[in-house]
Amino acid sequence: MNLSLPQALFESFSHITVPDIDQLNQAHQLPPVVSVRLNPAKPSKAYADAMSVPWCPEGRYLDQRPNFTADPLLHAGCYYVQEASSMFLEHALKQVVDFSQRLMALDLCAAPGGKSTLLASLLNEQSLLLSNEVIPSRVSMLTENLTKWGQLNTWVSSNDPKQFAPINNLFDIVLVDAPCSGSGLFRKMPDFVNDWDMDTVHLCSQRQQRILHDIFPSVKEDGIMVYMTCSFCEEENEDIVDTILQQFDVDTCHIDMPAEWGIIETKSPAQQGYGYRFFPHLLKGEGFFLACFKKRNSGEKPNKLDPNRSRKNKTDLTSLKPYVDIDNKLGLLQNDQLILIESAHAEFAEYFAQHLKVVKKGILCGKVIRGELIPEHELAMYTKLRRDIPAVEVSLEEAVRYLQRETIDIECPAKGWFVVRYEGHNLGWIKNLGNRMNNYYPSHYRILNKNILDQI
């Protein structure tokens, strides 16, 4: 690589000291670090023995970037390809949140889903995560990645932050992975350097402040708001920390960590708020910034939700019994499709529908026709799908052909629906009609590269 960092970036540092700028420049001549985070609910052999990311128990460093698209375990949701620095979110949250409690969480700028899948793995089943993305073209990727992760308590919405205004004092955790100028990702995306300038930084700072003002009322008292960027710039990091502490009723949160991790703790110039910086010449990861805040208790009344309202629209779950345990579960009908949610989340289904555009809630199970369930892909991805349902195990080549949505020639012991498994992990559905096998892998998820088998 031959990447020159903008001089204006270094000139913008006024209150923090960047350790050894020459080494920072040299680090940008090296390839970016490759890392993945394993799904604890879908344990597999994928990268289990690779080097661990220090601040994330499920994070793994890879020596080189493989062809992830050709790996069926990626499509099965066994791991997520995520930048290592951003996995620090787990370490921070574990210090400021009690995950044994029933929590309401919001990932406000969630696409493509890395931080949502991380947070989803920390929450218990009674908790609920709403993953939001305002840009419509990015919602489908977010939905796909959360579908693969396979949890019942992760919903998706598509709303501008200002549309959360009616939802006051509700979320115990709010993640704001704010749109930024992206200077921390120059090594991964060298073309960003050509479009980067301080005018963009100023615009991003203004947008970040608007987003924070829009969403802050939705944070519950004593709740945690986490602000993050992939920018090196003080204006988007420490200056925003000062803005938060000056304009909102919050306390800054200190995060303990070993010095050998190489993470730099900073303090904002005016309010001395804690922030945590990642530089690629000091650790194995890209540029990243994180700060945590706890909302003070001022006696604000929480939202009152009706836990029985959505139960009035519940539907029979008998057709799901062969597939999942329906205890403490609730079925909802949407466009003749059966949706499974936790009973504890019934109150939110109707409440969010009044205020937000929700594009996915719970698990979309399928349509019931004459008492038979025509299963949807989300059901196959669900981590709690019964292991004793009819299934066929396929080879690597068969799995890739299935993921290309091609016809696969495999033996099934009977007619009917079967879940396709690779190394014991579900990929999707097929139906054996006797004279042919129908492939029900979603066409919009399929592998488009017809020659991918030659690249394995």
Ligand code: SAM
Contents of the next structure:
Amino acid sequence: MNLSLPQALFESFSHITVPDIDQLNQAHQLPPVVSVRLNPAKPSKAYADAMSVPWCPEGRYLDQRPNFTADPLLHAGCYYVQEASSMFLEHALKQVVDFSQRLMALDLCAAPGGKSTLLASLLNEQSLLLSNEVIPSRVSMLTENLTKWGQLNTWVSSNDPKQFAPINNLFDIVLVDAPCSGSGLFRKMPDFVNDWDMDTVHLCSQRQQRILHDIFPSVKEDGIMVYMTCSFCEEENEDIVDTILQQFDVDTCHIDMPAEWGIIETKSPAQQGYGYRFFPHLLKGEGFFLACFKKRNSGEKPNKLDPNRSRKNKTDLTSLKPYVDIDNKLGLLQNDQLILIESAHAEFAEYFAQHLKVVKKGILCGKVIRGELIPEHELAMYTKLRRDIPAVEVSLEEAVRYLQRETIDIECPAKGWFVVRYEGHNLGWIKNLGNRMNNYYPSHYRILNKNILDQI
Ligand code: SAM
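Given the form predicted alone, state the structure of the form predicted in complex with ligand SAM.
Entire complex below, previous chain first.
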């Protein structure tokens, strides 16, 4: 690789001293670090023994980039391919949030879902994560990744930050992984260098301020807001920390960590707010920035919803009993489709529907026809799908052909619906009609590369 970092980038540093700029340049001649984060709710053999990421117990470094698409365990949601530095979010959140509590969380800029899947794995079942993405074309990718992660308590919305205005003082955690000029990812995406300039940095900085201004009222008092970018620029990092501390009633949060991790702690020039910087020549990861803030308590009443008002679409769950434990669960009916949610989240279904465009709630289970469930893919991905439902275990080759949505010729002991399993992990549904087997893997998720089996 022959990658030159723009001179204007270094000239833009006015308060932060970047140690060993020559080494930073040299690090950009090396390939990017490859890492994944394991799904604790779907433990598998995939990368379990690989080297851990120091700041994230489920993070793993890989020696090289495998053909992830060809691995059925990726499609089963056993792990997520995520840049290692950004997994620091877990370490930071664990210091400032009590995850034993029932929490309401918002990931405002969520696609493709790296931070959302990380946060979802930290929250308990009573807690709820709303993963939001404003750009419509990116929502499907976010929904697919969260479907694979398989949790009941992760919902998806598609709204501009402005549209959260009526939702005041509600979220205990708000993640703002802001759109940025992307200099921290030059090594992963070298073409970004050609489009990078300081005008883009200024525009990004203005947009970041607008986003924060729009969303801050939704943070609950005593709640945490985490601001993140993958930019090296002060204007998008420490200067934004100053803006947050100047404009909002918050305290900066200090994060403890061992010095040997190589993360640089910075202080914003005017307000001395803490920030945490990741440079690829000082640790195993790409460029990243994170700062945490705690909203002060002014005594304003928290946004308490009425738990009884949202039960009008409630439906019977009997047909789901063979598939899931329905204790403390609630069924909602939407366009003839049965949706399973935690009973504790009922109040949010209608409240969010009033203000937001919610595109995924809980687990979409399927249609009930004459008392029988026609199962949906989301149900197969659900981490709590019962293990004793009819299932067929397939080989690697059969699994890949199933994921390509081809007809697979496997032995099923009876007619009806079966979940397809690879190494014990659910991939989706097939239906045995007796004379043929129908593949119900969603066509929009299928592996398009027809020759992928030759590349394994
Ligand atoms: N959090 C994601 C993850 O970990 O996978 C990455 C988020 S990416 C850095 C920033 C996201 O912000 C993009 O998905 C982008 O579409 C979205 N975005 C772009 N403009 C936005 C805006 N004006 N308000 C909110 N989000 C925006």
